[in-house]
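Below, in structure tokens: the form predicted alone, a single chain.
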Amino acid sequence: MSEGKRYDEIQGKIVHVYDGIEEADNDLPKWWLWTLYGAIVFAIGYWFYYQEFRIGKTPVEAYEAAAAASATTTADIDPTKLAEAATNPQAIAAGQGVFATNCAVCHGDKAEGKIGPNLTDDRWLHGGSGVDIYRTIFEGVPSKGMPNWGPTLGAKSVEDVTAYVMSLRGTNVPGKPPEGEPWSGDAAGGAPAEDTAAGADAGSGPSAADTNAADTNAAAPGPASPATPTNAP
């Protein structure tokens, strides 16, 4: 082993050689350091914020607090405003893109079906009203691998899902062949349109017993008018 101190245009300083082996003695760089010194005092202040002082929520306790915030049940959903939101641009561009990030694995890119259904044809497995579209969502169907997305998505997210969903219904993109069964329905995706027709129908004229009211007050004789009196000749 021999000890020398000299000067390499590569390496820089080296203070020790053994067997042939040069051991060199640099300063780190600048930018280095810091990015170590940063570090350190980033992990303590970290460790004190959300660890000791209990300040922050962790990314753990932030989820379970957010997903409990979004676990609000299907049994008051809203038909009427299910509708209005599958006509509306911006929740539907917004449906378009949750259902792309999260949706599109395994409906296909065009809801044209690939593990899951088809979404675009007249057939469903779970009821094709805005209703049942929001709640297998939101419930999610596990026998089937279908995911609850509610507690993930939030009750926002998953209504403009469902708005992008009833958007499709009809459009009939060629993909996977049709399944479950045949649904027809109004926008609203309550009763089938048929339904609701009839319901209008019916409740768009008068009653009997208002036709028969106003016969019979037709019909009533009324007071007698003073007769004329004439003039004998």
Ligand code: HEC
The other form holds:
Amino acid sequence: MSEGKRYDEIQGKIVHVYDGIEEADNDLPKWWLWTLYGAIVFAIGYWFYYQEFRIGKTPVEAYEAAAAASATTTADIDPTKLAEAATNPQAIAAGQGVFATNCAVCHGDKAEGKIGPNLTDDRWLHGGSGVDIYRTIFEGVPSKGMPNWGPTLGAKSVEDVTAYVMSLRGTNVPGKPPEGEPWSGDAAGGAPAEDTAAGADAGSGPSAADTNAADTNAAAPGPASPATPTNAP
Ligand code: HEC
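What would you give as the form predicted in complex with this ligand, now that the form predicted alone is on the page?
Complete assembly follows, chain above in first position.
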């Protein structure tokens, strides 16, 4: 056996030859080694960043944070922000797009009302302030056929479409006759919304007139009682 002596032009130095099979022993290519070292360094950094010191959010944590952020409930809606959006042409235009895609089926192309009420008059079933409108759209009125759009559209689109609906208030597009209570107030809403909700609940539907005193009393402790303290002062 002639070992380790030969130098092959392609394979480099031959270190072993067994039964005519030559074995060379070359260094690994530099690029390969540096990729390996880089991966090791990255893995250590990654481990400390995400697992040890928890500086970064893991995908699950990031997902949960994003879900929590997009599911902003109606409790922390900023009326000023909505009032600003309602005068912002970009928000209104975006909201108009959302409306055409999701809402026109029930509220009509011009929001003049179809299955759902006319949104261009100054009467509202659930209050006409920005916050009221946002809440109605976000949470819906499932028992009356108005879907809750919050989970589907997310906070941003609900805000845009709220801005669009706010911009329609009082434009009185001919369509479905007005329903609910008159609303005229600033964007902040508040007390009038409470009154409107209670009034709509008590007076909705033609059967309200037929309701006898006993029924009315029986129903009163429900929606009426939380509103009473608000109305009293
Ligand atoms: C499946 C039909 C349907 C769709 C789609 C729909 N709505 Fe409604 N909407 C209704 C109905 C029905 C009501 C009335 C609820 C009630 O009687 O309490 C309503 C009520 C409302 C109200 C309250 C009106 C008031 O007088 O207080 C607003 C605001 C509103 N919808 C906005 C929207 C927006 C914005 C969208 C699209 C994102 C939308 N709706 C999509 C059926 C729908």
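Numbering follows the first chain given and starts at 1. Rigid core (definition): largest C-alpha set, two forms, superposition within 1.5 Å. Please read all numbers here as calculations on a predicted model, not as lab measurements.
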| query | finding |
| --- | --- |
| After fitting the core, Gln51 CA displacement of 2 Å or more between the two forms | yes |
| Thr35 C-alpha relocation of at least 2 Å between the two forms, rigid core basis | yes |
| Core superposition between the two forms, C-alpha change of Thr171 at least 2 Å | no |
